[in-house]
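Below you'll find only one chain, the form predicted alone, shown as structure tokens.
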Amino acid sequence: MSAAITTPPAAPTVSRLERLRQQLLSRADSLPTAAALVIFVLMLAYGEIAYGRIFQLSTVSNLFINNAHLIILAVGLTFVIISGGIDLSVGAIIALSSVCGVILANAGWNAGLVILVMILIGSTIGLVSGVLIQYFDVQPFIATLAMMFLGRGLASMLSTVPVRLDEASGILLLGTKIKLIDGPKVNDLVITPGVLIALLVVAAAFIILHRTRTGRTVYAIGGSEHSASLMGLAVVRTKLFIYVASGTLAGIAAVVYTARLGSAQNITGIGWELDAIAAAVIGGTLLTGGFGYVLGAVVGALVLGLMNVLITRDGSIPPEATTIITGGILLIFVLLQRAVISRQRE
């Protein structure tokens, strides 16, 4: 009689949850990014069913529109912010490259001249503030201060009082409004060659910052600068670059901002520098360095949008709740980035 044939036992498996856990520990970075989506969802949810006539072509329109400038800064902030430092000065700049463009261009310069030279204003800016951070040992807190207390002194040295662009101003068609969709009543979809810009940004971004050496050289700054030289990355020119963008991308947030208002004043721009860092928090960039998503800085962008949107049809809030608003829901993304960090740590 032949002997039994006998199996041996299955090794243990680890089970579904288990294996769920793992997965999302091994996510836990995109976690306040997805927050921010869920966020956006849920506040277009609650508007329509508050307010109606929030789930239309011309509410994205506007939100485009009108934050095209606010998405730019908050691109150029994530790569400071992801590399470890700071960027106060890009409010700043945009008054500065602002008041500078519609006097040059009143003055009958060509209006491709003007756009370029409010463009170099940012980027000067930006090298100033990398050279005092890199080759001077100045924190990037007290360089990039110290840049926005001289570009708002220089804009309120030009004036002190709006100054419109001229009606033929070439600048301001970059806020011409081009309708893709003719829709029912005013429900278009309608976009500006700004909002473009803006999406040119964000795509040339991404790019840079996901599939290029430079990007992967912001991230590994950001997660520890002197490995990073140890590990023979560019690191002085990768510096540098950082910041050089942030002033560029702020001059350009500028000519979209002026081609899209037609005016300039020295008080443009107080407080934006916070908004941008803001909707960079929001999107899932570690205020720490290290880690973010630059379309997660879009996301975070079109949230502070969007929540203004809601204020504004509501009507019972005043204006000044928006701050207070904004600061709990950065809050709560700090504090969801710190929970993510302590539970990547056990």
Contents of the next structure:
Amino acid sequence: MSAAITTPPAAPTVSRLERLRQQLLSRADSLPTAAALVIFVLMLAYGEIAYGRIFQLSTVSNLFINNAHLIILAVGLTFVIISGGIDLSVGAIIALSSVCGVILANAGWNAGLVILVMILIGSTIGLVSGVLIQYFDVQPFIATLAMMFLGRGLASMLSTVPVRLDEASGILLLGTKIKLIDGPKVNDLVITPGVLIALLVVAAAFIILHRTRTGRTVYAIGGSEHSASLMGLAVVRTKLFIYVASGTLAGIAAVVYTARLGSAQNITGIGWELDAIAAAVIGGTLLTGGFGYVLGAVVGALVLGLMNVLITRDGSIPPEATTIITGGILLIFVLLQRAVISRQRE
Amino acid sequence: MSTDATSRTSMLRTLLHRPYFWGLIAIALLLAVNSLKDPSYLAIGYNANTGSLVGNVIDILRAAAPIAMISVGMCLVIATAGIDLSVGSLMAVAGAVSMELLASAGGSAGAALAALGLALLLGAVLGAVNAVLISVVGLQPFISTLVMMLAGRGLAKVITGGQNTAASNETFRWIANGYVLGLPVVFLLAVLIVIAVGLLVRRSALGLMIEAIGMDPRAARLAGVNRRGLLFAVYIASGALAAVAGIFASASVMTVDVSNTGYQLEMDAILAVVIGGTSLAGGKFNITGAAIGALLIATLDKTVVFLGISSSATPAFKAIVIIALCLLQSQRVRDLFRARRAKTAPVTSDAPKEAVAA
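Having displayed the form predicted alone, please output the structure of the form predicted together with its partner chain.
Shown next: the complete complex, the earlier chain at its head.
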């Protein structure tokens, strides 16, 4: 009798394994994001063991403070990439917007007004990209490339030397450090309004992308734009929204960055569009579109930031090899995505 | 005489329908603007000491040579519906490896040849890595070459140890600064390479097959086109041409600036290709157009500096050129023009003929 009872569960064990496999496969989409999270934790652990002082409030605070702008950019890029497009203009938007902002602030403009102008510069450039892409069938790559050139060129016309913000400017308030937990020595949990803005942006983007109709449409466009428009989704409006949002977020990132640094230059933000794309991709957003997470982009940005911290701490890695490492990490994640996709096709 | 006139007008008409026609007009406009500022801008003098022609136009031709090299490579890549963002970084790698070799090997002609060979080989190998990622692994061209762009710039820095290596070698210097028949050697080499590549792809079936995989990879495969082999050929060609451009760029000053040599030149190359009438969607290409696009970019660069505008503001002017070209090429604007023409046509139906005859 006991044998009769013990034998039947043997079959369910197999099927349970099978079910687990099925579940894993159906969840394979989120594998890259999970991998990014695992790598982030591994990097933290490695840093703690090899160099020490990583699991510290001050290190974590600095990680967020120094990468707030990258998080904001990566969130914007996530929207664009999920829809199957690309935005190369964000780095140049930061240059134009921050140089403009500093010059206006130093000319005596009200800080709030300056911030509004800085953000609107981003929105305007995003809108132009969106119109070129949507109404004139220009490829996203080339339209945002044009905007990148335009932003960089205009910023260079305004100034080719670093411009410093007046000490008294209200914009700097956004970069002030607020102590939340007063730890021993310098080990404090510090936060800046800039970080809060970044977190707000993440929360808002999360709600829009994962909880609203607009968000679903973004995914649908990335899956197949043609099908999305046949289904009667608001493709035109959503695509414009995506590029305007990306530009606006770049404007916000410019505000946060300028507030932290207190100065701006025409060469600020060179290559940041690539960092932001890398962050989104590391976070599990598929470059072909149709798949991705907002929170993944945050993890991706933090992985890149932590990598810089570790390289600085290590000291033996030549700084010129940094870009090789970034490229390598990017390649690993893209290969991972590729493997997951081909797995699903089977 | 009448046949002569008609053949001339028909030639004009075909020229007008060439995709790079607007590029030529833009070059002429820029030169005209420069001549307005300085009437002797177009003047070409002769320097008896070096046996060379000197003048602003010669400078433009010299500056256009490296851009033309990467544009031709980019043109082939884009025809396969791909993109190669790594050309600028590969220029730096080629410059770095040749300068390092010359700095240690000395000034003999053999060393110059070795540097040339090594740079070309490295360019081709890195191009082949791109091709493996794209055709074997199946990654998108954009991301594969983006990785190569990041890694290549790092590789160049590692090769020189982060320094800007300088070297002296007369033979190597001659490539960029020498003259044959009064014209700069770089320009003549560039023209030769453009013609060679153009003949190779247009006189054989190669060009058609490249266009075929750019148009529809599936249909091309069903027709028996070897996609993988062609992609390898195209990306290796692009890498090797980028190495040539890197040699041109570093030989002219006999220094490699690892963070600035070829910096963002991939964007210039893409722009040159678009100006030349090659669609970024792939499936067709125009080598002559890409070369003219490169010439336009060099003219634009020189004009901005000549007019006394900061050279870092050049991108804004390039942006205006890109936007104008994209608008001219877009269906919506074309329809607008066509609609207007259709509206005016019945009233002045003879006008076009008269215009042509005149």
